[in-house]
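The chain below stands alone and is given as structure tokens, in the form predicted alone.
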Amino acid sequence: MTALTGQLQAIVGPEGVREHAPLATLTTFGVGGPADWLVEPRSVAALEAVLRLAASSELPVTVLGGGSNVLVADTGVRGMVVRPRLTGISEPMSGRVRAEAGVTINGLVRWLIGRGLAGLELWAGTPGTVGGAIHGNAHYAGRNISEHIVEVGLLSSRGVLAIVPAAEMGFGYDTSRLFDTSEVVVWADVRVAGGEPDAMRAVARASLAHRKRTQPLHLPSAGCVFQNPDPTRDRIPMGIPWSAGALVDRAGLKGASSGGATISTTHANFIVADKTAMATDIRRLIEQARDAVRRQFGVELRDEIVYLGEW
């Protein structure tokens, strides 16, 4: 055991620190190599202390949430991978609910519906955690999660807490200011209103049923691989929807494979992985699809997926 491991264990407990920890089982793709250190703090104070220790040790920090929307390199991730296990939900005042970073979106939806609080029922079936959804401004059916956010608690790389209004989060399509800073989500306040639980459950069931019809939810994937084209800067050929999946489909890549990875025949913006898949198989298939769309339609597809580790 290294000295750093001992210091981390003193902060989060022996069960919350692993050296050379496999990450594949912590991602929805189920691929990828190990982290030098995997640290799972279960309190805000522990997360603060971990970030301060990483900063003083000059170790890079990678934050991992629910493991969706990411592709971990086969060689793994150097430095410290921090996976916050903060799972508290509270109602600090009327009209808002505070969910910590490790709460799953599905868990939050169920919590709200059970208490007759409306706002996120459309998001039933969304993979990942609150922290990840804030980081990438998760979207569904033309709506962004940021539309429901009042403010966010963020920790700096040195463990200093800031409360940031949604207007200062730099939210955009598939992005937030967190892509350009080393801040870590601690919690987010969601705007809610009173609602009728049965009606909300009906919306949630319809949303989940739509996802099951249109997405390969029964197979390992990471969600959409590419962002949809931007109408302000992309030119799409007539007759093709403004959809990355439609472009990949029209380019003839639906069902294409590389090693254990396949472009889904249900939704061409999803790549699914079997038990033999490697991260390099998935990355190769992503680039194959990007190249085909560029050659045939002159459209440059931009990544929605986030690459972690050494590529």
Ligand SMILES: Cc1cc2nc3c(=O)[nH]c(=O)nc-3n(C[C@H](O)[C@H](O)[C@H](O)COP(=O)(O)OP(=O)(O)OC[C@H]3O[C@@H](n4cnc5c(N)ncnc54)[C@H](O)[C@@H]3O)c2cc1C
Given for the second form:
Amino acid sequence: MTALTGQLQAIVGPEGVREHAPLATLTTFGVGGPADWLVEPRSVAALEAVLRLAASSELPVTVLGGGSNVLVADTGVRGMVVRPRLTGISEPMSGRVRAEAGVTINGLVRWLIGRGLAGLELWAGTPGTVGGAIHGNAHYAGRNISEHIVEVGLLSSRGVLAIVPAAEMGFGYDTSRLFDTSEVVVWADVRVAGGEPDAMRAVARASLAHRKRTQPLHLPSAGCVFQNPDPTRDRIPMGIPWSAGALVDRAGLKGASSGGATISTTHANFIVADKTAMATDIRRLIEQARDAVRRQFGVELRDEIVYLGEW
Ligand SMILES: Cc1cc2nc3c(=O)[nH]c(=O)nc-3n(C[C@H](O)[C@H](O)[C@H](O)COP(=O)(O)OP(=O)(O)OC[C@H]3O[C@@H](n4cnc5c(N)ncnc54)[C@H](O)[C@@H]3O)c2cc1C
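Here we have the form predicted alone; I need the corresponding form predicted together with this ligand.
Expanding to the full complex; the earlier chain stays at the top.
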């Protein structure tokens, strides 16, 4: 056991830290190598202390939520992978619900519907956690989750807490300021209103049914690998729908594979992985699709998934 592991154990307990910890099972793709250290703080104070220790030890920190939007390199991730296990939900005031970073979006949707609080029912079926949804501004049916966020509790890389209004979060399509600042989401306050549970359940069920119809949910994936084209930057040839999936499909790549990775025949913006898949297979296929779309349509597809580790 290294000295650092001992220091981490003093903060998060022996169960909360592992050296050379496999990450594949913590991601929906199910691929990728180990973290030098995997640290799972269960309180805000522990998360703060872990970040301070990483900063003073000059170790890189990578945050992992539900692992549903990441591709972890086969060689793994150097330094600390911090997986906040903060799972509290509360109502700090009327019209607002505070969900901690490790709460799953599905758990939050269920919690809200159970209390007759409307807001996030459209997001039913979105894998992952509040932390990941804030980082990438999770979207569904043309709506961004940021529309429902009032403010966010963020820790700096040195473990200092800031309460940031949504307007200062740098939210955009698939993005937030966290891509630049490397701050860690501790909690998010969601705006809610009184709602009729049966009506909310109907919206949630419709979202789930739509996903079931249009996405390969029975196979490991990380959802859409590419962002949809941006109307202010990209030009799409006439007759092709304004979506990355349509471009990959028209480029003839549905069903293409590389090792254990295949471009889904159900949804061309999903790559599905079998048990033999390596992260490099998935990455190769992503680049093959990007190249084909660039060559055939002159459109540069941008990544929606996040690469963790060295690439
Ligand atoms: C079947 C399927 C369907 C999907 N459908 C959708 C969809 O409809 N809409 C959509 O937007 N996405 C969708 N996704 C992608 C994914 O569910 C979302 O991007 C989700 O918000 C990621 O959350 P996560 O907790 O899994 O984040 P992770 O994958 O663990 O991490 C993603 C990024 O967020 C960062 N991060 C995670 N937690 C924190 C934190 N606490 N603080 C700071 N940074 C953090 C990570 O460092 C990483 O950069 C889908 C994925 C799958 C597998």
